[in-house]
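In the form predicted on its own, a lone chain appears below as structure tokens.
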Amino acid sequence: MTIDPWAMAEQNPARREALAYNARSFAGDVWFRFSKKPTALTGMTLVVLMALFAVFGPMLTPYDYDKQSLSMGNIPPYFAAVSAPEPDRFFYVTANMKVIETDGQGRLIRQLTKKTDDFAASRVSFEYNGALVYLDYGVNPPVMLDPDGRPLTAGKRLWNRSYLLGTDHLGRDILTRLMYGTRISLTIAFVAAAVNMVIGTLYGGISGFLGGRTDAIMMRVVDIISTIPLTLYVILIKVTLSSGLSGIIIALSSVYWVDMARVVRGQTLSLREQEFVLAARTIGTSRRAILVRHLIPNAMGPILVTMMMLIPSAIFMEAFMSFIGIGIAPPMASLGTMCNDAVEALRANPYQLFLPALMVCLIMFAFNFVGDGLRDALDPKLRK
């Protein structure tokens, strides 16, 4: 059967008036927005891979955040070795004079045994497989001798094998810390953020429900919070708590919430005069049932979006307390107290801080993307 390209086209009365696109849902339609949005898409992304690497990354690594190896501590991920007089021997010489063993491809074997330090001649003797060779102190970069006295020089840069990110001042793997750091962090985000969203979504919607003199008062209390800053509040009620990850918490939940109480009572204000609440007050429905099935749920969006905003927020003053003493107690990890053990050894080892601090700045970045994104597809003016 041939089909005439230039044939009239069917009219269909029933379809002439029909939508030419498929609705979508509200739903559907905020993955729609958000997914329009590449820097939203890549914090999601990170978000993701962040919180895949805090929980399940210490399930694959041999070493525990505790675990201490002062033989090996300040051990780079990448570092420049000579050849050892063994074949496929190296040596690494650290910064505090110690020598390493590792074999060819980086990983690590033993801290040789020191025998004598000879002051005069500027010369370490170590033990080597029933051998001394010697490390010249003398000259910069201090240099390896063989047992004959002679220079080794031959050698190349290898990668940390045994511990990917290096090792600490203690010997602790940095890459099984900053997991378990990672986790803290995030684990401190989440439910701070959660708790400050439920007191402040009820704060909030109460005060600006009730209005009148309730509003007055209950705002007024949020003014007298916002007077001295958050930061300092925080520190005041932590070190009236005991250390550790519930103290943190409850400092941050103590004041975090007068953002989202604030948010919340704007919203409350704009929507107690809609048809649908006159509608719900003329059946009877009750104030606790206006204020929670009708008030919050249509709320929900700018509630959503300030308290993705409160993630980094959290995440940032618990580096903070961390990093000056009164976050998580040692030896527990946390990207604070790494970033305080790195200060000291800033010049020699450098990625000991630059890796919590990558992280922090990682978490915060991915977080304030994904709430850029959440606030523009939720915005109803956005809608097509």
Given for the second form:
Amino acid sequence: MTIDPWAMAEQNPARREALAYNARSFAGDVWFRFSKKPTALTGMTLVVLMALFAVFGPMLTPYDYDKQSLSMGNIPPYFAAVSAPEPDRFFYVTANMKVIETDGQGRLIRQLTKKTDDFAASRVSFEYNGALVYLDYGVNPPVMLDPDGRPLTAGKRLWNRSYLLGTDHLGRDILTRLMYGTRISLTIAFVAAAVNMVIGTLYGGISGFLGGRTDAIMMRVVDIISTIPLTLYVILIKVTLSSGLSGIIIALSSVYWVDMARVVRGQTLSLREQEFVLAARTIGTSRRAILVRHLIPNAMGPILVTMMMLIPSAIFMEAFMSFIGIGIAPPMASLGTMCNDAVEALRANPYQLFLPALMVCLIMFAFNFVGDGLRDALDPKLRK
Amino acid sequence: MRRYLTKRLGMMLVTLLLITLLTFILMHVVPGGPFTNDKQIPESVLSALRKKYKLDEPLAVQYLRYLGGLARFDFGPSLKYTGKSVNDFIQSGFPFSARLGALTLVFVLLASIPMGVVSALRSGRWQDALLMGAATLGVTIPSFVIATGLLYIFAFRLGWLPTFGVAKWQGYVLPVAALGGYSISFLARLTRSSLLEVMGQDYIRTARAKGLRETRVIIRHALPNALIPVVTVLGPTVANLLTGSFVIEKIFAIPGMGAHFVNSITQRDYTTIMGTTVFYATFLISMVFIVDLFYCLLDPRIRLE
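And the form predicted in complex with the partner chain, for comparison with the form predicted on its own?
The next block holds the full complex; its first chain is the one shown before.
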């Protein structure tokens, strides 16, 4: 049996419907590839969670970043307490020999007032409900003694209910400070990235689009700036500015746009030779409109990737400067200053370092993952 | 080659000049002079101080004088420590920083290249996943977090290594590890991707086809080409190690230049800030220049550019 090659194909409207599909937009395509990558999705979820933590967290906590309660300093989130003479009351002895009374759930009630300090017996007495309890610091770790001088042994480990993540050396709530610190890091991330994007895109776009001598001069400037060690200059510029958040943002924005400018220039150079630019020029589009309406939108992929890669370094730079003491001024909490404060008492209170350090790492991870995912999604050719 | 060299040298001089100018301007727009103090200083004393440090002259004259000093490697007096010059700080601090930096650089090269090679040759297997996982951690975790974490574990909990100071060799272990963390991870990733690319080239197939052993193929044929990108980033790596040492020297109490720099900033000791910055910048730019020269010699294709 032969098939007639010229016969009309069978027309079936129902089948045609089934075969047709909606063309995916570029953004949809990018999202499809992005969402196929578990690390990228994890990163994005983390960023969203941290943004919520930083924005809404401070509204939910009863504390403030600078509210000190010196009697409640250096209390960890999880501690071993001994039973007090009263029922359902416990004592927690802090690293610097203060005695805190807590209830059975781990809510801190008060700091016991010290009555006498007997150096010879290495024993401190505290007033407790009309009687005296003692702290014997001749042994290590120190032991609490009841009013008759017998050691209090029974006890349990409690989670700190008053300050969920403990307090720092000035009795400030670490959870609250973490929220404000995260807020600063994220603000720096987004603002510095946006400012650098605008400066870099315009600079690189103009340089690449005009070409010729203008381009040569503008790129020489970029070459010179990029050989200057940028960290030094961020620090120097920061020193000359105010010690607030804006100082850091200006310092970061004034030097980090160089990479962006290079990327955009490269893109513009290759794009401006393409036919659609010629077409735009033929219908009399102004040069400014060609740059802003045609060239830059087409270079958006690499621009976004460069911007995402810039975010972690901006966050790192802020934490770095705050850590060496020239970033955000106290009492404002930045993750870097929190780490710095904790280093001095690292041996006694390691949790004060680990919490902000963990937060910095999480932020860095999240943005790196999102950046990598976005790079792979926007340009699968770049994938290694 | 010579044209390239002169061009690069000229660029370098222009950059250095710009750096000194920029530093000079930045230091003079700072609010609050170097003699601003909690105590009110009498006007006569202030003017005498200004005269002593020649701050009463026009800015242009001051700048030229400063440049003249730099040409003779004289960074001027410290404004906060009477009788000390910035040169004293550099002379006392630089040996520590240089030793720390050099040790770290050697450690970085010795650790990162084998890491990258192993993970490229075992790409897709567990060794690769493990090494590249570690490298991802290394590039994302900030150096001060690595440093304080190592300090807590090895010095406080285990007690194996000293917490600060570099009087004994053990004192260098933690600073070097913390300072090198980022660069090791970065270079390992670079070595891996570049070696993977080279291993797919035709000349590697040829080398195998003529019956060379695999180790020889890798060491003689693949690695020299694969390491070219690694050489190019050595300049920025050195820069990274030096600026990273600010925080490492602070944490481990090493009396190097980084520590001096950070101190001079918090004390607003302008001449020291300027001197140290100019010194650092010159050092880094020269390093990048040397690395570029080296790179030119390694890869003849560059000269055509």
